[in-house]
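Read the single chain below, which is given as structure tokens and is the form predicted on its own.
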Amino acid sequence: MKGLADYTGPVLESCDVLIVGSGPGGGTLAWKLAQSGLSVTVVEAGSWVKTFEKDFGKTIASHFWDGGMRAVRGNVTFPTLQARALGGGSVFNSAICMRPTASALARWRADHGLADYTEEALAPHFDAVEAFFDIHPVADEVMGRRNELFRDACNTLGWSVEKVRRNERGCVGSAECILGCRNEAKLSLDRRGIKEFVEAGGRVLTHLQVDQLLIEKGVAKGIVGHVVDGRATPLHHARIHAKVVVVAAGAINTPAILRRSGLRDRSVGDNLRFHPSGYLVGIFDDRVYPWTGATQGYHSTQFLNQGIKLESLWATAPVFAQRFPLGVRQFKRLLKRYDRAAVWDTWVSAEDSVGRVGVIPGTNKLDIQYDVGRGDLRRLQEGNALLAELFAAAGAREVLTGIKGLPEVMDAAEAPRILREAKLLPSDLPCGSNHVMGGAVMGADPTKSVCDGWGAVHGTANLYLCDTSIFPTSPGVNPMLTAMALAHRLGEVLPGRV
């Protein structure tokens, strides 16, 4: 790709607009600015991934921050994976694209003064992004039995069920989205957006890790950082000057960069949000071959107004084998029946759970704290019970939850009752989340927010934020499409502000 390089020497450049991060926010903004006539540079800490591994461990060790070991601590401890690669999280996700709920936007308007955040005002930006990234429902021919069972179970129970909408073209149903699409069907930002940006004359510098922003007398002037190798080891200093700096490094790294740059007095790092999630494994009499079909083909929004979403899912066999009992006989018995397994997940919007991102003084190491609130614990517990109901309705014989204190293997018909009656603590539920939001939230009140509704940082000129870190709460759905639409929206006004 012309203009794209992995630099191994000192970098000293200048440009009109510098974008830190190439994921859904930064990459979409770069595409939108491609025809503006501005000199635009995108810097990315990771590499341009051209070959994908089938090994989950190798993938996260090579292409995720902290070698895939980044974790959250509080009344729960769970892993959270943030990609370190050109295209960001869009390279290693399931490509689910959903517009925010009307109720979420209403809260943003009422509670955070974001008067322009109406469905009507945002619709043109969603329309443009959905058209450019070819977002459409999963095709029937690539669903696979695992997804079809989820659909049939929802229909049996009378619950809503919809095909997942994704940014892809030519999916063959290999269930490898989370490892990166080896079939080159997923239209992640490295393949769609950054490509057009470079073709229009934009510049991308990979392996360039930003340490902090250059800020002089309240005006952003650029960044300082390091050229790094594949293991994020610093090699050379880098300094880039720009008229406007846009930080789009994700909800963990964006507030960390701001804090290292001295912006610590306006809720920077606070109001961190996740979608805590869990999954169940169901064992059927008939073969399911769960490793075939779209990674996530169907989902149910039946309980979305309660903050609970249900989805079909696949990643890799070693990941889901963690639900198997440790006893040798049971483990071997279930391993022999792995071709008869299905995996479905749930996540909650977590409106009463909050965390923060901090930087350990004197280091670049992050301190990520998060507590799951009582209401969200109940929602997670109910989400797991709803998954168990789905498995029972689909004809599963056994259900595996991995929840502390509960039977390792449960009869599918009994599992919903057992799950609902259990007295659980947050730490009892095995959960995780790769949907991260907040940490540098937007709002009209500078005393309660980091930036305004356009992402312009309060009190610091020529500095913008453009990723999920600006979300004041959950959008009520998978967050990627909202980040892309808001990036498109910023891209329309930014040329006039440079």
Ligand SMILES: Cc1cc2nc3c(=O)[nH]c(=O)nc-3n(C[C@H](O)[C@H](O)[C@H](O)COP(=O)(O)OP(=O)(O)OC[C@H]3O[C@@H](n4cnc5c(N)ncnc54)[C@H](O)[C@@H]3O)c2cc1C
Second form
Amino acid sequence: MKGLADYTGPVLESCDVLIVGSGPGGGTLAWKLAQSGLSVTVVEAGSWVKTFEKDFGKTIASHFWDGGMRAVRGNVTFPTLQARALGGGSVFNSAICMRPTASALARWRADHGLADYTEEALAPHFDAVEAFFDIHPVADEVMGRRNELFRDACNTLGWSVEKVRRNERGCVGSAECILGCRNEAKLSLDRRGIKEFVEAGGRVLTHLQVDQLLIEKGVAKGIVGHVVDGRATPLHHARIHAKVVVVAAGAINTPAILRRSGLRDRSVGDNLRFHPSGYLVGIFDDRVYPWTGATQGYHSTQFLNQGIKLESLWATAPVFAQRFPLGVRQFKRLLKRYDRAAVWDTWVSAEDSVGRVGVIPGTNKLDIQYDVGRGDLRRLQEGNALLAELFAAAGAREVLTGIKGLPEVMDAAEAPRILREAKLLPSDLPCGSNHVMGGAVMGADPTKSVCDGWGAVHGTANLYLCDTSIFPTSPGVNPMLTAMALAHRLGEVLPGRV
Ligand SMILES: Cc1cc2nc3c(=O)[nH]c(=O)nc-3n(C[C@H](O)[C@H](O)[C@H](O)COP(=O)(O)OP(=O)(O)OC[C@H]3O[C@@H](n4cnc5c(N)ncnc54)[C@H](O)[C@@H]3O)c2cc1C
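The form predicted in complex with the named molecule is what I need now, so please give it after the form predicted on its own.
Starting with the chain above, the whole complex follows.
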């Protein structure tokens, strides 16, 4: 790709707009600015990944922050994955694209003063992004049995079920989205967006990790950081000057960069949100061949207004091993019936739960705190029970929940009742979340928010934020598409502000 270089020497350059991070937020903004006539540079701490491993452990160790070991602590401890690669999370995610719910936007308007966040006003940005990234429903031919069973179970129970819409072209249903798409079908930002940006003359510097922003007298002037190798070892000091700096480093790293840059007031790091999730394994009598078919082909929005989403999912054997506290014998028994298993997940929009990103003083180390609220614990429990109902309706014989204190293997017909009646603590649930939002939230009131509705940081000139960190709360759906549409929206006005 012309102009795209893995830097190994010191960097010192100037540009009109410097974008920190190349994920759905930063990458979409870069694409939108490609034809603006501005000189735009994107810096990205990770590599441009061109070959993907089939090994989950190696993938997360190589291409995720903290070697894939990033965790949240509070009344639960759970893993959270953030990609460290050109294209950010879009390279390894399931590519599910959904517009925010009307009720989430209504809350953003009412509670955060974001008056122009209406479905109508945002629609042109969603339309543009959906067209450019070829977002469309999963094709029937690549669904596979695991997804079809989910659909059939929803139909049996009379619950809504929709084909997932994704940014891809030519998916062959190899069920390995989380490892990166070896078939080059996923239209992640490295393949779509950044490519067009570079072709139009934009610059991308990978392996450049920003440590902090240069801010002089309340005006952002650039960044300082390090050129790093593929294992994130700092090699050289780097300094880049820009007229406008846009931080798009993701919902955990963006507030961390702001805090390291001395912006510690104005709620920086507060209001961190996740979609805590759990999954169940169902074991069927007949073969499901779960390794075939789209990673996530169908989902149900039946319970979305209660803050609960249900999805079909696949996870590889090492992911099972990490998440289920089964004994070796039980795990071997499960692996023997691997071909008869299906994995479906649930996540909650978690309005009752909130966290905070802190930076341990004098270090680059993060302290990520998060407590699951009581309402969300109930919702997670109910989400698991609903999944068990789905498995029973699909004809599964057994389900495995991995929940502490409950039988490791349950009869599918019995499981919904057991799950609903269980007296659980948040730490009993094998939780995780890769949907991270907030930490540098937008709002009209500078005393309660970090930036305005365009991402312009209150009180610091020429500094913008453009990723899921600005979401005041969950958009009620999977977060990527909202980040892309808001980046497109910012890209429309930014040239007039440089
Ligand atoms: C396994 C997985 C599956 C998911 N599935 C879905 C899904 O199907 N649908 C959906 O909507 N969402 C999904 N998500 C979440 C989605 O990927 C994220 O919400 C989305 O990527 C967020 O975009 P972003 O631009 O805010 O941040 P990111 O994608 O995190 O991008 C930030 C970028 O900034 C870079 N960066 C960070 N710090 C620095 C620094 N100091 N210097 C330089 N660069 C830096 C990072 O390396 C990264 O490339 C999934 C996430 C994961 C991990």
